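Have a look below at one chain only, the form predicted on its own, in C-alpha cells format.
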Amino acid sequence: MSTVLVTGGSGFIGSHCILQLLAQGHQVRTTVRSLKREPDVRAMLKEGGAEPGERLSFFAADLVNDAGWHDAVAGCDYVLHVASPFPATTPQHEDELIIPAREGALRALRHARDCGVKRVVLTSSFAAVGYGHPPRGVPFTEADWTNLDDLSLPAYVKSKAIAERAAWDFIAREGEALELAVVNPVAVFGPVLGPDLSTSVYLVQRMMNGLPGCPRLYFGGVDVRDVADLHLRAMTDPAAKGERFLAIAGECMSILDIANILKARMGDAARRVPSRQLPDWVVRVGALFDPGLRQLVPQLGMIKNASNEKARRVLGWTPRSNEEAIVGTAESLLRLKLLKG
C-alpha cells in the first residue's frame, strides 16, 4: 500500500478522500492549518466509520507559506491537493482567493516534485471549465476552459481557473518526472461528517430551515463519495496521467428540483422547504441588500450541462444519482442535528 498526503483534510472533499484511502489500506497524511484541528478531523472520520489510529498523521501547513510542506510530502507516493479557499461570502479583493489558490497548487507541486512523489491529483472545479462563455446547448467537456477575459467572473471562479492553469504550466515547464491529474467537480453534495458546511451543503441546510422561495438557478451536482472515488481512480490509473476529469452525476438541477426531491423523500423534516420559484426580479432586488445573492444574479436562468463521459470511459467511474446525493446531504444534516428543531 502507498503513503498518500491529502491537503485540507478538515474539508468536505478532503475528509471523504481520507476515509476511502484508509478503507483501501493506505497510510494517510493530511495537512491542516492548525494542529488544533486534529480532534475535529478524527471526529469526522469516526462519523464516517473510521478509527485510523496511527495510520493517519497530521501536519500543519498553509497554502501561502512553505513551513511544514517538506515534512508533510517527504516519503509520500501520491498527493491529493484538495485544499483551496472557498468562503461563503465574496472577499473584499479577488486576490484573497486567487493568491492562496494559485500559490497553494504550485507549492504542493513543487514539494511533490522535489520529494519524488509519483503523481499529484489536483482538485480543481467546473469553475475552471464552464464560465465566461455565451449560452450553449452542447454540454461542456474537459476540452473547455473558463474564459478569463470575461471581466464579470466571480473571484472564486477566477481563482480555480488561474490555479489549474498554473498547475498545468508548472508540469509542462518544470515538473520533471512528476505526473498530474485533475478532478473538476460541480456542486458537491452528500453525507456531511461534521458541522463545517461547504457552500453546496449550506444551500440544502438553508432550504430545509426555510427559504422564501427558490431562485431560478441551475447547476450540476455530484456526491462527495463519488468525487473522492474519482480522486483515488485518478491517483493510480495510468490512463489518468496528464488528464482532467469532470465530476458530475447527470443533467443540471434547478433549486426547485432540489426542493422537490427533499419534499418527496424527507417527510416532515422537509416541511419548511420552499415549493415555489422566485421571480428573477425578486432575487435582483434582494441582491441589492445581500452580497451573497449578488454573485448569483448573472447566473439566473443559465443552464450549463457538462459530460461525465470521459471519467466513465477512461476510469470506469459510476456516480450516484443527483437524488441520492441530495438525500444523503439532508439525512446527514438531520442525523448530526444541524437543522432547526
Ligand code: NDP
The other form holds:
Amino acid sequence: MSTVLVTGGSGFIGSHCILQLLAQGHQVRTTVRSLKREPDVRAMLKEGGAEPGERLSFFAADLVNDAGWHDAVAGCDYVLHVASPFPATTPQHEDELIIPAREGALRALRHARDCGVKRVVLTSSFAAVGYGHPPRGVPFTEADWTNLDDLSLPAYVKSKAIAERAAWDFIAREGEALELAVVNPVAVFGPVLGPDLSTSVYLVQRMMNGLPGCPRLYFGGVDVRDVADLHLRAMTDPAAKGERFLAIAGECMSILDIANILKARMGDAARRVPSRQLPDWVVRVGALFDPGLRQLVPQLGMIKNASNEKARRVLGWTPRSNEEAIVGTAESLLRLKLLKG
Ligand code: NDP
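For comparison with the form predicted on its own, please write out the form predicted in complex with this ligand.
Once more the chain from above appears, this time first in line as the rest of the complex follows.
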C-alpha cells in the first residue's frame, strides 16, 4: 500500500478522496490551513464511516506559501492536489482566486518533484474546458480548453483554467520524472459529510430552503463519490499518465430538472423547492444588484454537454446517475440537519 497526500482534506471532494484511500488500505496524509481543523475533518470521516486513527496524519500548509509543504510531501508516493479556493461569492479582485489556484498547483508539483513523488493528480474543473466558446451542439471533450481571451470569464473559471495550464507547463518544462494526471469535474453533488458546504452543494441547500424560481441555467453533474473514485483510478493506472479526464455523470441538467428530482424523491422535505422557471429578464434585473447573479447571466440558456467516454474507456469509470447524485446531497443535508426546519 502507498502513502498518499490529499491537499484540502477539509473540503467536500478532499474528504471523500480520503475516505476511499483509507478504504483501499493506503496510509493517508492531508493538508489543512490550520491544524485546528483536524477534529472537524475526523468528524466528517466518521460521518462517512471511517475512524482512521494513526492511518491519517495532518499537516498545516497554505496554497500561498511554502511553510509545511516539504514535510507534508516528503515520503509520499502520490499527491492528490484537490485544494483550491471555490467561494460562493465573487471576490473583490480575481487574483484572490487566481493566485492561490496557480501558486498552489505549482507548489504541490514542485514539492512532489523534489521529494520523488511518482504522480500528482490535480483536481481541475470543467471550468478549464468549456468556457469562452460560442454555443455548440457537440459535447466538450478533454481536447477542449477554456478560451482565456474571453474577457467576461468569471474569476473562478479563470483561476481553474490558469492553474491547470500552469501545471501542464510545469510538467513539460521542469517536471523531470514526476507524472501528472488531471480530473475535470462538472458540478459535484452527492453526500456531504459536514456543515461546511461546497459551493455546488449550496445550490441544492438553497433550493430545498426555497428559491423564488429556477433560473434557466444548465450544467453537468457528477457524484462526489465518483469524482473521488476517478482520482484514485487516475492515481495508479499507467494509462492516466499525462491525461485529463472529464468527470460527468451524463446529460446536462437544468435547475428545473434538479427541482423536479428533489420534488419526486424527497417528499415533504422538498416542499419549498421551486417549481417554476424564472424568466431570463427577472434574472437580468436581479443581476443589476447581485454580482453573484451577474456572472450567471452570460450562461442563461447555454447548454454545455460533455463526454465521459474517455474516463469510461481508459479507466473503467462507471459513474452514478445525476439523480443519485442530487438525492445523495439532499438526503445528507436532511440527515445532518442542514436544512430549514
Ligand atoms: P470545498 O470548498 O469544499 O474545498 C476547498 C478546499 O480547498 C478546502 O479544503 C479549503 O480549505 C481548501 N483551500 C482553499 N483555499 C486554500 C488555501 N489558500 N490554502 C489551502 N487550502 C485552501 O470545495 P470542493 O471540495 O468542492 O472543491 C475541491 C476542488 O475541486 C477545488 O479545486 C475545486 O475547484 C474543484 N472542483 C469542484 C467542483 C464542485 O462542483 N464542487 C467542480 C469542479 C472542480 P479550508 O477548509 O481551509 O477553506
